[in-house]
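A lone chain, given as structure tokens: the form predicted alone.
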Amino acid sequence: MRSLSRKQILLLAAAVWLGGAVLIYAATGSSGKNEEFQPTGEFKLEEWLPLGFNRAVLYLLLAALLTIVTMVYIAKRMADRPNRVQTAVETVFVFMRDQIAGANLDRDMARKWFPFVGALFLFIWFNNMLGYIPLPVNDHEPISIGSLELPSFAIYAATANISIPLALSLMVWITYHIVGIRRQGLGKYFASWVPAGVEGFARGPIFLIEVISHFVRTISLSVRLFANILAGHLLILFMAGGLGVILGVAALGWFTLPAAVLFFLFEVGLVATLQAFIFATLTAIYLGGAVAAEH
């Protein structure tokens, strides 16, 4: 039998794709717009246990546990002849040391604050990556097994909840101010917010602008992480069938599913790591700026 060319394979795949959509539409038709399904409900947090324990807290605990256990496990098993796992961990270590801490802090600061910046990068990265692993956390559409109702599988990220990135941003914000005051003293630290050479009336407005910029940092840090992770999850949700559910056209999900796969791969392969890198890098920059004589 003659093998098919790449063009023929692509045409055959397109024909199967279109034919599948036609068959699904012929079998299901259109049920009209669904007013009950709300995509934002997928991110609603219901209290599972007292003291506010919900799925966001579960993801935070899992990310913290993975960060601690992974690094401690590898650190205790370092060998002269590293295996593949150790090589991968050492590559990540060198990347965090040289590209995040070392590139934005002087040698003494990088040595002192690398554990903080590195742990922040890994914690956010684990949180982001866990967000793309289906886990039984969807308590809005439970699975009934006899008299039991169990949560169904879904993807969710703690960093897609603004309170988590905001808490991390406030921690960074408070930390670098404390570091700057301890290094330079209260008066010199705030005086360093005005560039050298600025005299007279101009010092007041420039100082005020600098104050505003420092408060804006908490917003930029938190919203950047939150918005990118939330947008990615919403795109996957819509393309994986959410849009078809809202419009009541099941065949639409067949059309959009390939886009959902592409969005999923893009988020896992780039966005999850990139957002952790940006957050940790900006943290290092802010720490370095806080100890500089002039910001």
Contents of the next structure:
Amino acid sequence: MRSLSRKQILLLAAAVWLGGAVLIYAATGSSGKNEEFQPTGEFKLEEWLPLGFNRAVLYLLLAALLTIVTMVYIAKRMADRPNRVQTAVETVFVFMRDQIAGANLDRDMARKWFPFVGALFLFIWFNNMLGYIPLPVNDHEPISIGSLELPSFAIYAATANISIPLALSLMVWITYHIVGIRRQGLGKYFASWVPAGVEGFARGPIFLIEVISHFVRTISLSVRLFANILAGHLLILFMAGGLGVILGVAALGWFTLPAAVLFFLFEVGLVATLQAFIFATLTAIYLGGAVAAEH
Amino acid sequence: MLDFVTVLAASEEGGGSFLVKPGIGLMIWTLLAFGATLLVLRKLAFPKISEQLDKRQRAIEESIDTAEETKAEAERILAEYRQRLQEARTQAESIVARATSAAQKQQEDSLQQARVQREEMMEQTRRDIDAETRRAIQEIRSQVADLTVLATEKVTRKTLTPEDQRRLVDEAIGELDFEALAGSDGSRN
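Output the structure of the form predicted together with the partner chain; the preceding block shows the form predicted alone.
All chains and molecules follow, beginning with the one already shown.
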């Protein structure tokens, strides 16, 4: 048999995809709307162990461990002639040092706060990326093998839970205020909130607006990360069969599967890194703004 | 698509609110996990990576410096060699020129010397000829005198005393111009 041309392969794939959807629909039809299944249930947290240890905590600890082990392992065997992994880590390191910390902070601040900003980037990145590896953590829809109930494989991200981005955001928020007050003194720090050029009576209302904007930062910083990751996971979930389950049309699950693959690649390839980058960059910008006399 | 939206809305109503409800316990876990990560990375990972990067940066800078030095050194040596070559060439040319001029001078000298020698030899020859001529004249004179005496004897049958004869002959010869016999030497009348 002669090898198929690219066009023929594409046509064959399209035929399998559409024909499969038609065949599955013909075989199973529609079982009516499924009111029982809640997609958000995938993100519900059950307490597994005392001290509030649940799936999100497991993911947090796994991500922390992965971050530490990877970075320390690489750091321990840094060679003069780097291999590919070391080159990649070095590239990330230089990117964090020069683009995230260096570009938004002056030299002294960048040197002092690079570990904080860099650790934030890596921690969030590993948390995000861990969220795209299927792990046997789904206690919501277990697999029953005989009498044994095993958790099914699922993708879950700790950062898709508001508490985790919020905790990090609050930490950043408090940190940059402390840095600002320690550098400039209490009065001068708050005075620096008012932009340069605002004089007299206008200073009052402008200061109030700035106060609000500072508080909004905690919400914007945390919700941006949380919502992006949650939305990505929900989209993958819906496209990978969730929609078919809800509407009771199994064929729909097959039909939307390619979209799930595309969303998955999009999330892994772009969103996970981009959101970690934005979080770390904004942290650096906030820290830089806190020590600037006026902004 | 409309179904999709209603499904989403339904799922929000159906207990999705826990998604946006922060939990203090989880927040504390987050801070602990991040704090541990930060501590370990700051103590064990970042300094080593940074150090290695700085080390490599220095090594690269040193290599560039060394390469530049080597290049400058090579250029210096090349220039020196070129200069030496130039010098050698100049020197060779001057040696050849000197040799040529020396040879020429020597040739001229030997030519001059030969000329001088020839002159001297000619002078000597001339002197020898002169001396020989004079001697010959003297000889002829003497011969003529003797012959004259003999002839006179024969004619006169009288023998004079040798002294008288000699005196007479000498007087007679003295009147003769023998200078003509000297050839080129004497001025011709």
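As the structure is a computational prediction, the values presented were derived from the model and not from experiment. Numbering follows the first chain given and starts at 1. We call the rigid core whatever largest set of C-alpha positions still superposes within 1.5 Å between the two forms.
Core-superposed comparison between these two forms: the Cα of Leu12 travels 2 Å or more. At Ser147, the distance the Cα travels between these two forms is 3.7 Å after the core is superposed.
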